[in-house]
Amino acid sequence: MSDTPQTYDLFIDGSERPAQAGKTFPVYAPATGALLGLVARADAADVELAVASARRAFPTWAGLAPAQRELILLRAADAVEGQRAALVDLLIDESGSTITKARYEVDYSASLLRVAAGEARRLYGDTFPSERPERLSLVVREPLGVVLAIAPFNAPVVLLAKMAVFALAAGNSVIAKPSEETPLSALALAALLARAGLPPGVFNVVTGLGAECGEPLARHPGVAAITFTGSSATGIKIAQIAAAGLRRVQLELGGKNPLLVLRDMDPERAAAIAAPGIFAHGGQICMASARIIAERQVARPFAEALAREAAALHLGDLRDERSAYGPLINQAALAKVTRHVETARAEGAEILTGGAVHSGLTYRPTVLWQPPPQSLVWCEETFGPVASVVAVDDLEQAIAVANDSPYGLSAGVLTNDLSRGLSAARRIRCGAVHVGTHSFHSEALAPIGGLGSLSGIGRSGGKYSVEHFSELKWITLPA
């Protein structure tokens, strides 16, 4: 057996190539440390081709029946769940992912490609009556150009899929720049995609460096649009650069997301909701329900509970369908973790469980009593297994201060009672609310995207994607 690492390469005009420079990068596993390939280090001279091979192809897509992009969307999702098992072993590997985690990314992602499949049949225009009796005015819909999809790390094939299908959807072409941790994922839905019927060049993977292919193609005139997932300092940095260009961008960024745990909850119930929205996937979620506001009289014996659930949870093979979570991303992950949670104990902060490394990459699920509200913890995107609780007087202070934040992507509400439900969920600032459970929570056909400065702009999510990256153009006729 060889000792040679596999090598991958970009996928462009609809065939695998190496960068043109010859370099590559190691992507390793984050739950073994082991080496799980070279992929090859894109630069502005790759970004060229990818932009060039994106324009060619975009015209054809754009003019194909709907019904022919929906086929082709259609097989796509067949060939996603003819592979299941390949990118659930690719996933946990590659971005640490349990296995249950991994088996709900691939089996959404088929369900975004069906989905984006129904909708490439309804982009509806209008008609409108004109202010000249002899002429007859039209609004359709056609898409923009090439669509570029910066994806992160936490699910690479899921998000992938949600930026881009709907994109593909509406008759864009599309580039994937994934995250450097996890490449191996987009290049295999690329495949998937070519071998669904995707002409060459609607869908491309360039892989390297976010200096040295990523920016080159947020700056690319070319690009006609930019969907991003990933940190808020990286979509301001997106965002800035686009705005040069006056260049369309939807960008779905970080979550401190709010938990509002309101007094008629039984807290053991409370706790055993909440539980999944914190700890799934280490935390390493945007929408993770990170701040838990909670009315004084349940408030602490829910924070017990809390860290009974957290307490109890099984780490350890990602492929043991008892494990909960796996390891973070890298180093800095943790280190970040560690950090958030160290600070906010010597500000006087009460670890009731966790606050230290389980194994390897991965933390204890944590959970936290009264952190300062100037913490870390409590103010930053911790990206971790750290859940922080603190009690508040009634439901004005917990709507409070669960807007007393730039983040504004999602939140939960705890309650049995419809009507403050509704009055919190109204008030909230943020891009959804949902009652009754915990924040994490997201849908195909639903608008995802934040309100607060920090948490992006735009919506993506079945129409919602399709009109985002779609314009409008206005026809008139002779009646």
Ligand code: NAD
Second form
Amino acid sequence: MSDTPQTYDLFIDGSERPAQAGKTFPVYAPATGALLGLVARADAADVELAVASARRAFPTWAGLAPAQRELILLRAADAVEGQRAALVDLLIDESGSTITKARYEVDYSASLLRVAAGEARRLYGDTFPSERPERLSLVVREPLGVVLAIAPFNAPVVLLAKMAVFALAAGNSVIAKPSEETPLSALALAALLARAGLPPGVFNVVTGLGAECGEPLARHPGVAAITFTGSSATGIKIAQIAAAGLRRVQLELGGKNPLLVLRDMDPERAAAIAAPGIFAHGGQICMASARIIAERQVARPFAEALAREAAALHLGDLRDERSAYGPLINQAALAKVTRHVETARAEGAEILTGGAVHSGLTYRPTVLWQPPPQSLVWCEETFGPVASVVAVDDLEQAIAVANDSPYGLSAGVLTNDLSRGLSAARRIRCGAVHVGTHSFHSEALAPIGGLGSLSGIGRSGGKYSVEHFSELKWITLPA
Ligand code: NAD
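With the form predicted on its own in hand, show me what the form predicted together with nicotinamide-adenine-dinucleotide looks like.
Entire complex below, previous chain first.
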């Protein structure tokens, strides 16, 4: 066996090509530390090529009959499913996903492609009665041009797919900029799209660092719109860049999602429902239920039951279906989780379980009781397997605490009382509220997005994405 690491090129204009400066960066498996490959490290010169390629491809793709775009996206869904095992393997290696999370990601990506394929046919227009009887008014929907999709590391295939496939369905060409932690799955997706018949240049992948290629892409005047999923800090930068160029932008950012546990719930049952919403992928999920707000009657028994659920989670081989989650993405992520837990401990929070490294980059499932309201772990995104539980007097206070956050992505309300559940759902300021389950819930047709300023702007999913990635044009004709 050769010791030479595998190299991965950029994917531009339908073919693989190295970065023009010849630079690469290493990608490691978070679970083992193994070097997975050396990946092309793009800079501004490569950005020029990618934008030129996407601009060239746009008119042909936009000009195809919607049914042809539909067919290619359907074939791409089949291609993704056909390569399920290989994609799952790649996700386990590069993102530290368990086999269960990786399968979910691949299956959800295929489902997004199918939903987007259907949307390609539904770019409806309109007519309206003109004020001038001699004119006929038509309103048609047109694609925007080149869409830049910048993706994070935590669910690298499905989050890129969620941004890209609807843009493609609407007739745009796409440049994908994956996270530098997880570029390999984006390159695999590009190969599958090409195999499904996507013309060269319609979907390009530029790998590299945010500052070196992400930012030049975002600033490029040839990019018509930007869709970004990632941290709130980077999202703010992207919004500023988009504003400077007056470009359309959609931002899916961080969360510090509330889960309300109301007094009618059996604590054991509530804990069993809550646990997957907190600990899936080690809490590296934007919609993770990190802030748990429980009515006092059930709060402590619930927290103790949750601690038992957490302590019983199996942390083992990522390819073992029993494994609940694996490593955090890198050392910096582990340091952040440790800092949040340790400062909460010093500030008086009780650690009911966890609060330490399990092994390598894997942190033990952790449940904190009553961290102070100003603590990092309560206020900032931890992005780790850490749940904080606080007790409140009643539903009013629960809603007030839930809304006391600059985030507003997703929420859950655990209750059997639908009237109290609906009342909470209407008043919690989040882009989504799920009654009867936790906050980690995503579907291809749903409008996903944040309400709080740090959770982003705009909605993605189904027809909402297609509306975002197209623009209305008013045409008049002689009547
Ligand atoms: P990140 O912001 O560090 O990076 C995201 C992407 O932005 C990467 O591709 C990175 O290379 C790129 N980037 C960084 N700096 C850039 C710059 N100056 N210009 C252009 N691009 C730049 O985020 P991350 O750590 O990869 O992802 C985790 C974050 O993503 C968490 O905050 C999580 O909540 C959020 N997230 C949100 C959603 C959602 O749907 N709301 C979904 C998943 C993840």
